[in-house]
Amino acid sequence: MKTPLIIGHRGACGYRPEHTAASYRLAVEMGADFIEPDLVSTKDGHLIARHDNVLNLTTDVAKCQKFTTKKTTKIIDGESIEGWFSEDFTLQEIKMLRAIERMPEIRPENTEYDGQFEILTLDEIIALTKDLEREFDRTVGLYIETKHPSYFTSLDLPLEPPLLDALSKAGYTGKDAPIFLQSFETENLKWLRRYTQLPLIQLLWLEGQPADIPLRGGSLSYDDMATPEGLRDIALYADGVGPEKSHFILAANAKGQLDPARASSFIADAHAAGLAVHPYTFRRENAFLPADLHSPGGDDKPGQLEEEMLLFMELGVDGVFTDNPDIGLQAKQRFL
């Protein structure tokens, strides 16, 4: 029996604002095997931890009068978005901002931490990880996602070269390093495979195409990539896949119930291709759970997340992305 990994999705963002030192630290305290930083670039080429380059989603930039004129509208991966963008800020300016809760309506208790934590660079996350390893006397892995890589490359701010440079300087080299590099796009993963043996993960969104595919005139969709043939193609450059759990592995039935007998062949197909399977995202609130795992109350109330994660572990996944690493650890202990 293979022990499934507990991946602290953006840290322990079910309890602290995402991608903050407090969120990463809490994830490790709760037993996460890996913490997951998402990376975007600043105007001056520094890699910082934000799930999006749209800063107003997770920082207080909208309240900063100093940056009012930086608000604009851009086309990101084919979508028109209005806001403030990381690539328009220097690192010095980014350090003036503070993190806020992304989902205040679902996690109002997290808003108590709004404004307390600065935005971290990749180098600062690596240093924090090393400190946590010493403090907890165990390995803490990094599970890094590059966000909008084709877009940043088009701005002459490619994410991959500075990422590999920082990791190499920190001693992360070779296929056995406690690290994964992941992306929803394909070409950047293929580029990475040419220059590193670090484990790579192809993420699969529940609809559409990787953003780089139409840029090259291609028609490949995420659903195509999830077929047995598509998974074999992924195995030519990646070591695993990160599928959206409900779309690719097990969707609730018409009554909102999870029936393991209805699970797809995705896990078996991926394993047959030699790929690990790390589905996302397991969250404790009713809003993110199938109806049969809800608790009484509204969308923000904690439901039976442990039961959901246990079911997916029993189906054979190799790891889980979760906002709630403590519940993930409980599920893993029951599974083992």
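Positions refer to the first chain, counted from 1. This is a predicted model, so every value here is computed, not measured. So that the term is clear: the rigid core is the largest set of C-alpha atoms that superpose within 1.5 Å between two forms. Residues that one form lacks are left out of the comparison. First, how it differs from the form predicted in complex with ligand G3P.
Taken over residues common to both forms, the rigid core alignment between these two forms yields 1 to 3 as the one run of three or more consecutive residues whose Cα atoms shift by 2 Å or more.
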Given for the second form:
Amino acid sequence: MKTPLIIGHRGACGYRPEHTAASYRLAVEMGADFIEPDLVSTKDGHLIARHDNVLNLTTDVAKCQKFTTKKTTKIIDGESIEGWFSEDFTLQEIKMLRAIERMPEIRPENTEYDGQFEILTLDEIIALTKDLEREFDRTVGLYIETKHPSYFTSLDLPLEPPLLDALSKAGYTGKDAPIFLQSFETENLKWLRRYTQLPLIQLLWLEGQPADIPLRGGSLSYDDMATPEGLRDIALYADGVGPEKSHFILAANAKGQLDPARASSFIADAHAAGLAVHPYTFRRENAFLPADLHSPGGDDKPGQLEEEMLLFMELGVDGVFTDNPDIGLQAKQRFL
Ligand code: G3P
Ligand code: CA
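Now show the form predicted in complex with ligand G3P, given that the preceding structure was the form predicted on its own.
After this comes the whole thing, all chains and molecules, with the earlier chain placed first.
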């Protein structure tokens, strides 16, 4: 695959409800090099594709009378959250739910697909990926994120062993497999490094610290990790970094312009440490673009995402997470 890689973020979730078969398929049809499942666990230890263990954000669980009593409040990574949680549902129960659009105000067209698609297991995503590879006669990579790994380990539902097991059974082993494994935490990546050569990516959130760090009494922050020294430490266990694009690489100036002369040294520092750089998340709607790249209209109107991605490619990123892989491909074609 030629870099910069186009990573279909949650599939092509700019056009279909995230993490559905339709979203993953569309990403591949549009030319994405990788599709990006986020994984959480069910009560019976199955890995399923959801961005959150909180199910009501992206499924119709709140409308299912059968599950009314499962609504509860939990502390997840220090945050109090009310809702329905994947770890309280068996896979059989999860399969009774259907996906809905996460951002109906920003992406009203996507609500047309609400209620149509079931929640996929990792094994089903692997099977779908292999089907898509045959259909499109090319490699399709899986860029898999472990969500809340310490939390799931605390429930005796660790994500990593079943993840490696599923990948190994499907033939994904070694550093050249079309796989990336990513996490906002650190310890689970270090654990994975001990047991696999599959490429690992350390994600960097725009504030705070990885959820596993305070659990061990540490003070390391994401900003610490983004320094040249912090990046060299990451390179001891990971192959790349996934930074929030604006905070770590290039934020718009006060006029809402992206001025490449104001870019940080993050990309050069990461490359000097031997790390690939895959920033997130590139989205086409005005709500997610700097003012200078807005189109006339409201937050939901598509702005000039292609220009934003092209600029980051020119700055030297090795891949982009995007909700709009088609626009990513257009930017890449101009860049190459
Ligand atoms: O995984 C990279 C990107 O997806 C950032 O995180 O919150 O969208 O899963 P999130
Ligand atoms: Ca993700």
